[in-house]
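A single chain, nothing else alongside it, follows as structure tokens in the form predicted on its own.
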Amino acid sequence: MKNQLLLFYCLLSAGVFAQRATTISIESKDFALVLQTDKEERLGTIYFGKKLANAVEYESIPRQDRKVDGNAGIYNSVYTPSGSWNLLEPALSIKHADGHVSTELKYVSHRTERVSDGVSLTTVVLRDPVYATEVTLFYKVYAAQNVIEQWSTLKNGEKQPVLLEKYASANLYFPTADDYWLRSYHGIWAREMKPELTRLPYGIHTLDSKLGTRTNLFQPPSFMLSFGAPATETTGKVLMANLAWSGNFKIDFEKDSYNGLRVIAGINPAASEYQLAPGQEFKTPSLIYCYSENGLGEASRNMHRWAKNYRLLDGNGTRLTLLNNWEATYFDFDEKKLVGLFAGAKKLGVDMFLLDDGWFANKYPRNGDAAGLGDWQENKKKLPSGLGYLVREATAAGVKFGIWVEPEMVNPKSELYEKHLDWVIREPQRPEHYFRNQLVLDLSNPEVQDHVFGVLDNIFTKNPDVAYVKWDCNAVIYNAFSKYLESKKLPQTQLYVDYVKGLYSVLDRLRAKYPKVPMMLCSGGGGRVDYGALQYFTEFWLSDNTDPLERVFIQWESSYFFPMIASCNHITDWSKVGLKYRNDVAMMGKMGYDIVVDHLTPDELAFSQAAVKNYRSLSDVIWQGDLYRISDPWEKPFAGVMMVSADKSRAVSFNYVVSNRYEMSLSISPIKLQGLDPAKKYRITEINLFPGTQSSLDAKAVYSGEYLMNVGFNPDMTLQRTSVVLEISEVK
């Protein structure tokens, strides 16, 4: 006996009876992210997939440990530090107060909370034995969704400021695929949301932006990950997110030597270096992202369901239909020709008239896009009698009205550059360089927070009947440089960061003291999508360019990460493609007008009269349904695209046709419908059909859903026939 007790303990002081790893299992309805320690107590990510049914399991998967000279566990990291053992991209850079910069993180503790019905939120403390920095890395679980949201807050505590160099929301790893493939996007002014696919390579794959407000203008940061081979609509395993943060981003895509692959992704560090006071907390923004293996139609509709559930304002709302004046009028209005445009949107069966850029600033007048802004009093020779007597006059022209602002920004031709200089981002010693002829307001100082909130509080007291908001941001920021923060001896690397969280808290404020009134969030077209932003507004505006051909592919990418209620889409004059196809393209969506309602034809104001009360009629379908993509606009001459409600007994079918090829001169071949019941019966009818034409499809006719999906449907799309648009309803 002696000698066993001694054999036993030889062998545990020799290491053999090691300590247990601790494992975390993170799992949603159908897929599971497994984190491990290893034997330093270095946190590491060992599964990332389809969720087991027995999560005992989990602790059997091999450790996917790697080794670089004897260094074991540095590429799978939760939380990548660097300066000490890491060789790769960090997630977490810091020059300590003793000017050191090696971090070192060790897990401390976990736990699993509950939040609401379906929601969870597992919360995992790091530490550095050294310095006491410790990270908070949160997973917060939206069950039935397969959605997980991401951050991480990152507290001093040293006795001395530190600085953080970088500081990323999330460090996923995912252990091995034969390939991974991104579709991500590219673009500017009016030709935005162009995709990308991409084999990605060994090494490092970034997206970013540094252009400081504005950001989605080049790149924005949204994406899907497809492991093995692209995706399809119904196959394959993906990860589609998007970073929940309206400033500078960086996505970083490391693929090792072993086929792993690492993505970090948060604030982009550079020129970004914060100050942290000590036992200051600082909060990351969140990535959201959501992983499905059966392709990216399911992807997409867990991931609109959960932004109408959690984050879209109002997201299982209505929205309402309205009838601008910008490409109507451009800067060239007054108030006569206003009042009867009141009368055109309650001709046209709209809810609301939106007021658009130019009713403000007396000084410098704002008749174009060179003076006045910043200024926000109504203009005087335009508007003589306010913005009340607009008000008053819509409403009893049967219409509500909306407004445009632009509070962010000022043009140095102001009364506001003239008075407050302080307040303007810009470079004393340097020439000044504008963006649409205007300069950005530093939303890192609180005064200019409250005049920007006071911009918006002015109009809603002294015009409590205002029903909408359209919010843009057109300008970028160049020479960023800060007063506020030269006075407050803070880093003006910090600009770009507490611009960001000065307009998020300017929104707090707005949406506490006005919470219910629907706002467009709009960047010279789509520069600011992304659902750090949205959780303010109830709609965004896509892209400045409305002409229905390009729109239909904007639409198209865009319905990946955002649900169709949030899109907002117009009908204008920009194009001289027909006035149906434009309609129906902007059906696809919430719906507006940029167009004079008297200059349409008796036939065409007949026709969007029917339009108007046909999209009314089927909204709650296009607005709450879930989305399948039956045809893909790059990959064949016709898109094609479904809403279907949830019990499946109502559903719209949009065709249209983007391709003038001389072999669409023949009808195309049944197209298979998805989302139907196979067991319902359903009958199908062409709607949007322009005066003095009739559909070529048996309105009789009743077919099952098996049918439907298995067989297909012919929409009889020709040259002439270029946008179709059915409504399919369950027969009893």
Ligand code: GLA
The other form holds:
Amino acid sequence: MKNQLLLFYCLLSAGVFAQRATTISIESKDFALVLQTDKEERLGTIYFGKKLANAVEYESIPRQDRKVDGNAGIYNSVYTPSGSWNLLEPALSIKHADGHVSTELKYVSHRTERVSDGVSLTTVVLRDPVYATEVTLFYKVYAAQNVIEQWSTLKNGEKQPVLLEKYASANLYFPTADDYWLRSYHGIWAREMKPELTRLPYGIHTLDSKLGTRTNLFQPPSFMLSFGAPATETTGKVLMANLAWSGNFKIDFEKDSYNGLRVIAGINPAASEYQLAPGQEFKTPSLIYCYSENGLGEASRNMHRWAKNYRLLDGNGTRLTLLNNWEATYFDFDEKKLVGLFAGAKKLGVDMFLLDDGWFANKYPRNGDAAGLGDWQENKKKLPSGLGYLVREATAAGVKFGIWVEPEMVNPKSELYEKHLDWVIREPQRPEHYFRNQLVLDLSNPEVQDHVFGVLDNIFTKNPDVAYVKWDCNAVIYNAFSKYLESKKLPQTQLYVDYVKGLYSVLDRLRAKYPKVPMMLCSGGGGRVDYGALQYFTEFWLSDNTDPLERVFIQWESSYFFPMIASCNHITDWSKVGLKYRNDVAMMGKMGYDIVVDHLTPDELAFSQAAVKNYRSLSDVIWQGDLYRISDPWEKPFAGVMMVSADKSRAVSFNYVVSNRYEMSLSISPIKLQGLDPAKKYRITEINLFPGTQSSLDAKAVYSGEYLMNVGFNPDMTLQRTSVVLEISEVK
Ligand code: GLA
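Would you mind generating the form predicted in complex with this ligand now that we have the form predicted on its own?
Everything in the complex follows now, all chains and molecules, and the chain you saw is the first one.
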């Protein structure tokens, strides 16, 4: 006994029983995120990068004691609290029940469980040693796609309500790269997805939105972060991300003095303090990120696979081609005119006719955008026989019927506004302020949620054959005040958050009852494209701008984050560019039309009919294939994008000239294709030829995949051949 005690003291003095750090490695197929406790039991990120073969080695990563005033570990916190030791941007700020604003988080426990094949979930529990605040971090790993979906829950264990002042989804830390290059986006109506490359400065660079609804109008919550140098299509380290939240967001990139980078992403805390009752838990939205060390192409292919398998509604399914009447008629139509357009849809060969804005409201008819929104009864003058008649006529014409709605909004000139002023987000003491002549309904109110659900439920109940919905959202929130929150004595600052929760709850109900109906997510163009909303939608409208030249760039940028099957592209008369070019650009995604078919010349009609057929026969490759960006239109005078089938037996190559300089034709050398099987033999056929034109390419030649990917192929683009679509098929 004496000897044993002696041994114990010896070991103790040798530090053997000193507390060991806890290391948590979260691994996908190719990358790892490693967390470790410090001496104070605070959890920090010690590694983000390529996965090591032997996970035990993560424990040897030297601690990067980045000190301020002798305190270590304050930079890399996995969820930085505020008001205690932290001096940097926090992930969490809480006003505790006693009014104190200091929070500390210490590691408590963690575990990893299997969710399904290839999907695991690591949960990490952190707790404040003084206040009963508990934070759980969730890391859902989609191994094969190298995607992590990260979110947090915050639990109030205090006896009184606490106020969440900031509550991020994720607080990432990149300890090692010297330079960080951010590709983010800005925009406005019809000018979505304008990219900007920023070498991140020391201090904080922020992406954010405070618009309430239509939140991507100025900036979407999508970004790419390259480490060391800007990643290219095929090289470089890159993190591609999207915050899955359709409301206000804030994403801070804080480069510290040690050249580490902190990324804190979540709901925007601006005017959004959230009250948590005792025992209540708050779940943040998810940050979705995909990491690659082989460039942007690999990252976006993985992001697409993830979206199709796990997020986008019916991601691996099929889609309906359509004819929309928005640009063809605007508000000026009646049922006779519409029935006439159905015949056009059939003539074109598309699956469906989509009736856009203007079909509803009687007291204040919807003949423009200043009246009627909110009154979802058929306008008796335009549609005396009702929607049912249109659905039947469309069916008789051989096409399905879809419909536009904007159920979250109201025109002050409407019966809904007159009846339910209390449902409208407005500041009673101030003059109303409008966006597109309309206001937003208060979706924090369950009665309003019932109303919005009812708009759709009514349409489907009365017209079960309605096959498609375009769900629009044109206004932002001004004068944020909710009568409902006031009646419940809840803080007004919850409105921005409860609005989105209310919206998702309506969409959950809708999907429970109508799981399959395809729905397009639209917000005055691409004002709401995120992976929060996309779990309910099969596709989205990227921009009202359908000028094909502009569209090449918008589609190009969107293609980094979102798969082609979800990107609705329509052929319209917005620009005077030739029909072939417009058509070829729309084909790079989910193709549709918004034209008067009877205005097409016989050649244009024949071309369009053949193009719809081509699209049909290639749609499985376009929708389910892998995307390769071949030529960057920001750098070269033409854009080149390919889709390749999973078995590499078929591919489509889209090529668009984006400059009309004579120099352009001279600069097109063979383009090196990607994604093919080097050992397979392929034939290349040009499709979508306009009547009377012939391909200048040799349709008989057979090439190996190796040749096409190393020597390349010249699509022979000239100022006369400004768009070239190639079908690439294996020759057995
Ligand atoms: C928004 C949409 C358009 C169209 C109009 C109808 O602007 O983006 O596609 O549906 O509303 O008012």
